[in-house]
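Coming up is one lone chain in C-alpha cells, specifically the form predicted on its own.
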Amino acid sequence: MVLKTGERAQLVKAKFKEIFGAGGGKITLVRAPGRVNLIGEHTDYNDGFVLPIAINQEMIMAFQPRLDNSVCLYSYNFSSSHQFPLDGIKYETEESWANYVKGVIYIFQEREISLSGMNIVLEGNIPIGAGLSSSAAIEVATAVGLQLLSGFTMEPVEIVKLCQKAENEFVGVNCGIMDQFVSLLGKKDKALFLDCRSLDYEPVPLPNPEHLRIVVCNTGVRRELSGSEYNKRRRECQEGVSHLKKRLPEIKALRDVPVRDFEKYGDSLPETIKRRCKHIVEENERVTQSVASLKESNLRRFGSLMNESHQSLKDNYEVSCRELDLMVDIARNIDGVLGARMTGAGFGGCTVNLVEEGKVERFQEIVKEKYWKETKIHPEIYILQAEEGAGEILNKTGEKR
C-alpha cells in the first residue's frame, strides 16, 4: 500500500514521539521530493540546461528545539541515531546518512545564522542510490526545517545554493545545481527548464497523465558518487573547455560553445576529452529542443531526443553501465514507449521512460520480465508524476506549503 504525504507524516510524528518523548514543545514536519531528470544529463556543473521534475516520491522531516547545544538525528529508514554539538561538526564515515543534515546546518552557521539544538526524524520513499536524489532531498528539507524552527527568511534560490554549497563543500560531492533546485522550487504537473547559469527558470506544461506517463524503472544497481567518475568527468570537462580557449577566447563553460564551433574545433581535443565534450555540446542543444518540442506537443520528437541522450551517455560520456543499456533496450522495443534513457549521474541507478497511457501495465510486465531473465534482479517500476517543491507540512491531511 502506498501512503499518502499525510499518512506518513504521522508515521514520522509517531516515531518522533517515541523516540524524544511526548514533551518539548511543538514538533514543525516539512517535506522536499526527489527529482528526475527528463533530459539533460552532467550538463548542470557545466552551466547548461536541464529538464528535471520534481517527483511524487520525497523525504519527511520532523523538526523540534532542544534547550542544549546538540543536534540528535534519528533515521527511521535505517532505525539509527547520530547525536552531535553545533559547535563540533565534522565529517564522518560512519552513519553517512547523516552527513547531508549535517553538511547544511554546518553552511547556515558558516553564514552566521543563529541555530539553537534540535531532535529531528526523517524518512523517505525516496530509494537510495538509485539516482532520484535522496540527498538533495533531505539537504532540502533540512533547509526548509530550520528557517521554520530559527524564524529566520531567506530567498529560495540563496537556499539552493547554500544547499548545493553543502554537498560540494562537506559531503565532498562536486554535484550542480539542478538537484537542490527543482526539490525547493518544482511545480505540480510541470517541468522545469533551468539554466544552470543564470538560474532563470520557466516551468513548462507536461503532457496529461491521461495520455502519456512518466516511468521510471530501477536498475537495482547501486551508485556511490562521492570519489567516484563523477567528480573525474567534471575535471575533463574543465580540461576540455581549456583546450578550446584556444580557438574560442571568451567562453567561460561548455555551455558557452555552439553545436557549429565544436564540429569546426574539436578535432583539436584529446580523444577522451573529444567525447566528453560533444556530450554536453550536444546534450544542451537536446533540452532547448525538447522543451519546444513538449511547446508544440510534438512528444515523438521528445522521445527521440531522449534516446538520442542515452546513446551519447554511453558512448562519448561513458556513464552507463551493462543493466542500465539493457533497461533501456527491453523498454525501446515495447509498443508504447516513445522514449527510453538513463537518468542521474550513471553507473547505476535508474531509467526514465515515456509511455502511453494505455501501454503502462504491459510494459511493466515485460520489463520485469526481460530485466530479470537477463540480470536475475527484480527491477522495482514507479509511475511518477511532477509535484510542488519542498514546505512546511501544514496537517494530517497532507496539504502542503
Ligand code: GLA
Contents of the next structure:
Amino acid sequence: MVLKTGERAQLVKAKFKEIFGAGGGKITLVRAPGRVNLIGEHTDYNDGFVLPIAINQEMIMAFQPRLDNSVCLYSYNFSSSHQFPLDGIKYETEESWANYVKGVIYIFQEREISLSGMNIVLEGNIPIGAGLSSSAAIEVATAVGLQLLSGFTMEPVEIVKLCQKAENEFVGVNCGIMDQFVSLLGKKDKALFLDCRSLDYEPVPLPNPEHLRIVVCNTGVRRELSGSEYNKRRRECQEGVSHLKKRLPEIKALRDVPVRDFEKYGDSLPETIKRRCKHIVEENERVTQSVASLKESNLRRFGSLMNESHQSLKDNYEVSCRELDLMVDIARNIDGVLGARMTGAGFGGCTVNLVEEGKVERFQEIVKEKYWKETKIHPEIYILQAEEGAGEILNKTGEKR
Ligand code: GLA
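Next, give the form predicted in complex with this ligand, keeping in mind that what was shown is the form predicted on its own.
What follows is the whole complex; the chain from before opens it.
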C-alpha cells in the first residue's frame, strides 16, 4: 500500500511521541523530495544546464526544540538513534545517515545562525543509494526545519548553496548544485530548467501523465558517489578547460564552449579528456534542445535526445555500467518507449524512461523478466510524478499538523 504524505506524516508524528514523549510543545513537520534528472548529466559542476524533476518520493522529518544543546536523532527506516552536542559536531562513519543532518547544522552554525538543541525523527521512501538523491533530501529537509524552528530568514537559493556546502565540506562528496536545488525549488508537474552558473531557473511543463509517464528502473546495483570516479571526472573537465583556454582564452568552464568551437579545437586535447569534454559540451546543447522539444510537445525528439545522452555517458563520459546499459537496451526495444537513459551520477543506480501511458504495464513486465534473466536481480520500478519542492507539511485547512 502506498501511503500519502499526510498519512506518513501522522506516522512520523506518532513515532516522535513514542521516542521523545508527548510533551515538549509543537512538532514541526517538513518534507523534501528526491529527484530524477531527465537530461543534463554531469553538467552542473561545469556551470552548465540541467533538467531535473523533484519526485513523489520524499523524506519526512519532524522537529521539536530542546532546552539543552543536544541534537537527538531517530531514523524510522533504520530504527536507530544518534545524539550529538551542537558545539561538538563531528563526522562519524557509524550511523552515516546522521552526517547529512549534522553537516547542515554545522554549516548553518558556521554562518553564525544561532540554533537550540532539538529532537528529530526522519523517515523516507526514497530508495537509498539508488541515485535519487535521498541525501540531498535529508539536507534540504533539515535546512527547512532549522529555518522554521529558529525563525531566521534566508533566500531559498542561499539555503540550497549551504546544503551543497554541507555535502561538499562536511560529508566530503564534491557534488554539484542540482540535487539540493530541485529538492527545494522543484515544481509540481514541471521539470526545472536550471542554469547552474547564474542559478536562474524556469519551470517547464511536462507532458500530461495521462499520455506519457516517467518510469524509473532501479538496477539494484549501488556504487559509492564519493568514490574516486566522480571527482576524477571533475578534474578531467578542469583539465579540458585549461587546454581549451589556450585557444579560447575567455572561457571559464566547459559551459562556455559552443559545439562548433569544440569541433574546431577539440582535437588538440588528450584523447580521454577530449571525450569527457565532448560529452559536456554536447550534453548542454541537448538540454536546451530538450527544453525546446518539450515546449513544442515534440516528445519523440525529447526521447531521442535522452537516448543520445545515454550513449554519450556510456562512450564519452564512461560513467555507465553493464547493468545500466542492459536496462536501457531492454527498455529501448519495448513498444511505447520514447527514450531511456541512466540518471544521476552513474556507476549503478537508476534509468529514467519516457513511456506511453497505455504501455507502462507491459513495459514493467518485460523489464522485470529480461533484467532478471540476465542479472538475477529483481529490479524495482517506480512510476513517478514531478512534485513541489520542500516545505512544511500543513493539513488540509492550512494549519500546522
Ligand atoms: C550527482 C551529483 C549532482 C550531479 C549528478 C550528475 O547526483 O550530486 O550534483 O553532478 O551526480 O549529473
